[in-house]
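Given next, in structure tokens, is a single chain: the form predicted on its own.
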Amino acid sequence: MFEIKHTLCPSCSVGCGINVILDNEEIVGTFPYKRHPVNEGKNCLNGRLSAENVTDRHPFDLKALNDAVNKLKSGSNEKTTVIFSGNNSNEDLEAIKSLCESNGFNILAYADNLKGFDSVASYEDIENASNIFVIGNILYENPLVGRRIVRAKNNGAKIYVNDNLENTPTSNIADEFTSVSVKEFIENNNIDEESVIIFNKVDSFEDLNLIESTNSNLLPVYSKSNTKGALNLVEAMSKEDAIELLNNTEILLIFNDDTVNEIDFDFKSISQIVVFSPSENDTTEIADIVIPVKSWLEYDGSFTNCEGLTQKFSSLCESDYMSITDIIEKINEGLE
């Protein structure tokens, strides 16, 4: 019997949401979620493929996670890592935080170099701004966002746009467009507390807090569905500190997460590397030990989009993988 049931979209942080369409609890495709009051009945590509990427996963093994606890226990504290990912659902954050301060892990929050801000711009602000400054080609890259910019256009904003890149979704709706340092965008022009600043990438760490400065309207968007969420927990590392951390590593914990692809890093130096996640990746090729867990799809949490709305989901189908939550739970149990 074929059901069609209401989620979110786990492919960036826009917070759109999505309907899945599932014949006898299996997931056979998706389309967009014409009420939700994010994406307005639209999706990106990203959007439209998200249930492809849960991938068939091995069997759950409790030995392997045995061998995980086991590890973890005759290792050092302060040689261990996990990464906290914005992959992951509010829920399983505060999950991870609380093993991770129980024990004395240390905690790698890594944003594609951005932070959090105590502030941000709402969607709203943007259709509503005069002067909008983009870093980024996010027309492309968060077409959710773009098609706002786009209204803002259509409104009399002017766009300014800058990246590395010409001939771009971004650059063509430009007023103006340069490809400078975010350094030189940002000193160059009069952008005052009425303009709004959207950005998915910098040149370094040290730009936020020139961005910051501004004290305009800010939205960074993220390339995860819950890292405004994350960075609500704990700090952002640059990419430098990330590595140094790395360097330092021996057991490296990484829940839900493709870490290898986003963080330039030699990571067959690290004597361990146990990866939780629901699907397979380039991480889950190198690790150590892997062991799979529930996607979004199969269980219930929330994530907080970039503009700091937190939205539920639940459960579309049954599984019987745990999530990982509850392996933190075991984890817990077998470290006690």
Contents of the next structure:
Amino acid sequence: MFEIKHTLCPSCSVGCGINVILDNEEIVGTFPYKRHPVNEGKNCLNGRLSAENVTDRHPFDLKALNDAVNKLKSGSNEKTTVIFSGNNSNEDLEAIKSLCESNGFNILAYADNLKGFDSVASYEDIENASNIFVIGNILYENPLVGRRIVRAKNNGAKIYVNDNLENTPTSNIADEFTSVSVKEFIENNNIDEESVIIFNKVDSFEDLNLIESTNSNLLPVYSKSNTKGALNLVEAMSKEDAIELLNNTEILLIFNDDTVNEIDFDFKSISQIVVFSPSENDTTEIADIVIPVKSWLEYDGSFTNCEGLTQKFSSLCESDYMSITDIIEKINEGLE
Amino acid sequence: MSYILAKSKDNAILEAGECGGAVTSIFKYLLDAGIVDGVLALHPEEDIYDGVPTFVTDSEDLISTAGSYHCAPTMVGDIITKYFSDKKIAVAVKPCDIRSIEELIKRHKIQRENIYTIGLNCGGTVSPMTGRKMIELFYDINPDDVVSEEIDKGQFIVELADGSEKGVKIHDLEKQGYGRRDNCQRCDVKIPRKANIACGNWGAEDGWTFIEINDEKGQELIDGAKSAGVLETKNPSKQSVEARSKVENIMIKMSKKVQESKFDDAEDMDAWKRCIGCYACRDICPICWCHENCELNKSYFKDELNIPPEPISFQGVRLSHMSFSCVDCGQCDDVCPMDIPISLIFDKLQKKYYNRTGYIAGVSDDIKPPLYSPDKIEL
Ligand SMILES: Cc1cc2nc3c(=O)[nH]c(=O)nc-3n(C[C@H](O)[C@H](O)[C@H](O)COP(=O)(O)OP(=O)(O)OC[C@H]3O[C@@H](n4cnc5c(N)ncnc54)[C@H](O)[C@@H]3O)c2cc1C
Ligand code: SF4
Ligand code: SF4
Ligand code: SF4
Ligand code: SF4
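Let's see the other form, the form predicted together with its partner chain, since the form predicted on its own is already up.
Let us now look at the entire complex, which starts with that chain.
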């Protein structure tokens, strides 16, 4: 049976819709979701590959889960840290947060040195802005926010870009391009309250305070689909604090995240790493225990995109795996 | 070639259909008689702006596919190639759909004997979100309150649940950047004469579908549906045939005018500088079918560090491989994250090719596009 079903792209925080093609209940491709208000059927390569990237997982093994629970029981709660990743749905994150709170585990929410802001610019604000300050190669890395900048430019906006790479799609649409530190970029430009600053990377946590001090409309664009949702629940950590916490960690629980490729740390120094993952990656590779879980194609949930819009998605196919929320229920039962 | 007016003998289909529900009734006949394994049509998923291809195997489910979705710029050529090559199917096709199917048949990707093509005349499609915004702005109507839309007499008309209608001239909408997609404004194939039959409202009386029967298979469809008792037909008057042909010619003239005024813009390649090299345009193009073996995947073209890619080594390759077969479906524009008006240059080159060779992609009867043909013509 051939079917086309709606879902959300899980590959960055822009919140694009994407259609998935199922042939006899097997996912065989993607299809433009032109009715979706965020991206109107346009997806970048990462988005179009997202469904294909759900790789074969090992079968679920209850013993591995029991082993993990026993590790948690015998370990010290203060030395247990949980990675709070924006790859998870709001519902799973709620479950992860309450697991941490009821057991006194540390929560590590690292978002490329970015943090959450109470109020952010909407995509419509971008299109209506007169001056847009861009930090990073947004057109390439978050294309469907990049498109809003292109549209703003067509509406007459002036675009200032700061990035370390020249001749990128983003620098090519700039009216003014610089390659200086974030600090200099913010201080050297006349950024007022009407301006929009769009950024997906900064040099340090301090840069964020500087950006905030302009009082302009800010849009941090995160690399994960639900980082905004995650940072609505817990505070983001700077890279330095994250490393310090990892240094004091004996048991690390990683829910759906490729942490080893994000934080420069010697993860082998941690005595027990338990990874709950819908796919195999470099992090499952170094883990002591790997517990396969459902991918976003297999459960119902919601993601909050970088402009703060919460969108639901539904399970599209049957699965032999458990969701993270169900796994956490089992862990809670085991820890009682 | 002959003309008839047709309407469904099933009241529910007549009610749900756009004109006489003839298309849906013919699908019903083909399914019920076991002539096809299934029907590929559209159904509105979330609302009327969300027409999604669907494969119907039980004629009871056809009712949800009836009607015309003007804000659903879909393409079925590549879907048939990828997912239905081993099935007997019937499919609703706009001119750009059938043109892509014809090109794919030439490339041995679709087998003609496996498909029944029910053509829909096409004045153009509107992108769903553009359609919604335009209804808010120019009609002062909540797009969610619209139950159906149609393009008639140069207007884009919306109908509300209480039966009231409001129309705005397409020309006025398009002057302000709304209305039909850019490629549709240039599209000069309005009646799908390569499909077995071409159905439309042009020249039709209220409650009837005007059908041009294009080939023997088309005649069999009509005869079969009639003898199965699902379709009734009558002959159109001479005036309606003439009226239809008059509108067709006006539409073609309008498109040629847009082509003339827009083709010069293709020279301005500034937009390529924001290309992110995502290949969405290539992957969606129904004519670019050799994805895995695509020349652009070869190491000498793959240059991850070079984003934006040099237009000449990226689109240049595609242009030289397939622009002569571009059917101006606009799918490449639709999916480009950077809003680059890609189809403009492909369409321009196809028209240039036509001017030299007379070859219209997906329309001309040649067995193969001239570049592929053994008897190459000197240009
Ligand atoms: C976008 C569009 C523009 C049109 N413009 C004209 C025009 O300018 N002049 C003219 O004479 N006729 C036009 N038509 C054709 C006309 O609207 C009717 O579809 C046709 O007369 C058949 O009517 P019916 O009642 O027999 O069809 P129905 O029994 O209502 O069946 C229509 C079939 O078309 C399919 N369909 C609906 N929307 C689309 C779509 N966007 N793409 C592919 N398939 C679709 C449906 O799923 C259904 O199977 C257009 C149709 C469309 C879809
Ligand atoms: S921009 Fe982000 S959300 Fe949109 S398709 Fe690309 S990866 Fe997915
Ligand atoms: S390209 Fe032509 S046939 Fe296709 S949707 Fe546009 S107007 Fe209709
Ligand atoms: S180049 Fe674009 S407009 Fe031409 S056939 Fe391919 S997708 Fe359609
Ligand atoms: S879809 Fe647009 S951005 Fe992507 S490769 Fe094609 S032209 Fe470039």
